[in-house]
Amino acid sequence: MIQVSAASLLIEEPYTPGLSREYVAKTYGVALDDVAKLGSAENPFGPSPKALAVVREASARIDIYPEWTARVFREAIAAKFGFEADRIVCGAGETEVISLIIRAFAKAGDSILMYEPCFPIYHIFAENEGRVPIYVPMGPDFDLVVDRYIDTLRKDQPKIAFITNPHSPSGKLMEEADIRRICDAAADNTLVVLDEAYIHFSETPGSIALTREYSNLIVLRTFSKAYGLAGLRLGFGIAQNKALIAPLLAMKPTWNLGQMQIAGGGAAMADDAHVEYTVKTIVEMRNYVTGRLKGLNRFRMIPGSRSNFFMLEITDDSLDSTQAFNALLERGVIVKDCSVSFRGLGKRYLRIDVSLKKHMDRLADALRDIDSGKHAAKG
């Protein structure tokens, strides 16, 4: 009989992905093209046409093993940011790189620091690997109280300290000076992991360059958001300190990226025009939806998002996040119910993507219906 040790027992808290457009269309009788999918932070324009063309071409090579370190892709990333390829590790999504980091730099029983709320994969992976999450509460309107984070960092000296910038689910952006403060405050045996999954939408270059100054810093990026390749599964970690990358390369699954991932990632990253158009549109729509949601009585938009999503607070005590989530589904709008997607938020918040104007209008109209107590209309 197989025995399961206490250290390997699974935490019964799965990641909760956003619902599909097809499910909502079928369940609620809304035309598929009218469903506003605003719960997964995906690129509404999809991937670069150049990336799609290269992926199709690479499909002719799926009978052949790729180079096991995805060297061509790593070299493309290195050239983009002015690094050497051996300073980069690639994964099947940024989430795979996160799992490798937790296994490589923290052993069972070690602590891992993060804000609460945070990207749930941090604590789900940590707990299922027998590591111990330490949470730093955020301030009013989810302000990043950096002094509180640094105090906890110094007191507990965790093996790993996660920062998401812009933060998820709030979209708040941490200033680079504060990232420096965190790196300076970290103990010699603490790895600072800066997750820049949504950095393009902040209209800043991000802080990859800081890895040249801090040997305890690794930066993560994904191709699921601005590059529109969520279904291809691509991400990477980059650090000037090769000692942070070498163990990740050694322990990753041998062929964790396939031919189409390697080819598509490089082509997507080279298409600056596609990314710039995506970011420009999202920033414009972020401002647009902010205006459209003013004046609601039962909802309040949390200010200050610099990402491709924002948080909505439910201010009416007679309505909770799950009720609001379901009421929006009935109106063909998919969002994230923060009570099931993010630990520590209770039932007062939704996270909502910024997308195309027609989807922002459908969201705003649906919220005004709910705000006024109207029943849902199909279609």
Ligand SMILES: Cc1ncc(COP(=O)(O)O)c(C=O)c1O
The other form holds:
Amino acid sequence: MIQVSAASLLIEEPYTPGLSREYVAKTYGVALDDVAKLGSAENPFGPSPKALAVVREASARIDIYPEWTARVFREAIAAKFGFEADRIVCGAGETEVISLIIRAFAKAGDSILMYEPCFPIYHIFAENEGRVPIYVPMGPDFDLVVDRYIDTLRKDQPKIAFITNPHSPSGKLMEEADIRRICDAAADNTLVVLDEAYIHFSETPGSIALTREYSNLIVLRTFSKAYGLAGLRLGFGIAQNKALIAPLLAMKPTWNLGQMQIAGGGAAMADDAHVEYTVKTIVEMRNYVTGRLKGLNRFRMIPGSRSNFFMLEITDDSLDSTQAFNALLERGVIVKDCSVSFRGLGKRYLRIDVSLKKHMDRLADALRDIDSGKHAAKG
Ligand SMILES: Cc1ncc(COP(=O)(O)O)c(C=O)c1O
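Previous: the form predicted on its own; requested now: the form predicted together with the ligand:
Shown next: the complete complex, the earlier chain at its head.
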């Protein structure tokens, strides 16, 4: 019989993706355009039209193998951030880069530090091959409690320490001074991974520059969020310390990015105006929806998100997050049920994207309707 080499590859916790707009439109009889898809933190404006044109053009070359390191894309990233291209590794989304990092820098039995809750891919990949996730609990209203993170970092000396900034699912932003404190506290053999998937929405420049000061730091970015290219699959890791990047390049599947990804990524990054428009609108809508969700009795928005989503607490004990999720679906609104999508949260929270005004209105109306109790969830 064929044997799986890592026993724990048999774990039964695959990633649970969000539902599609088509499925909800068909199942609940809502016009496709009206379905509010607020569960995957995608860009409601889609990608830059300039990037789309370049992707189409690149499709003429799909009979030709791409350059295996995505050289032109790496050069474009390098130029944008003022680094050498050999300090960058690109992947099919950040997710691929995360998997490479975990495999390259932690072996079976090694520990990997993260907040609980966090982006589930960190612990799913960690556990896949027998590594051990260590969780730092968050504080009231998902405060990051950096001192607690640092205490655990010092005590357990994990091989890898993940930070997400802004954090998911809470959207809370960590100050750069705290990121420095974490890098300072990390032991020589601990790699700090700063995941900046949502950094644009915080309206801060992020902390890629810190990699010049800290040889134990790698920063990750994705094109799935502000760049609107979740379906193209593009992300990268950047570190001034070449010794962090070289093993990732050596381990990655040789042609992990295709012609369209390599060309599209560079074009997307060149269109600052598209990202600026996206961020400006999302920040406006974050304020708008915060106003619209005030005064609910059964729900409370967790304050302080600096991302393109926020958490909603269900304060009424007679309603749980799965019932609320289903009640919203029936009203054409797709969100994330945190009890399914995030470890350690129980049944009291939803994560909801900030999106177009019409979707925020549909969400607010649906919540008000459920709040009134007249239309209790079916279960
Ligand atoms: C915190 C965080 N990091 C990384 C990713 C992965 O993004 P990608 O689409 O680039 O794989 C996500 C996706 O939802 C995320 O929430």
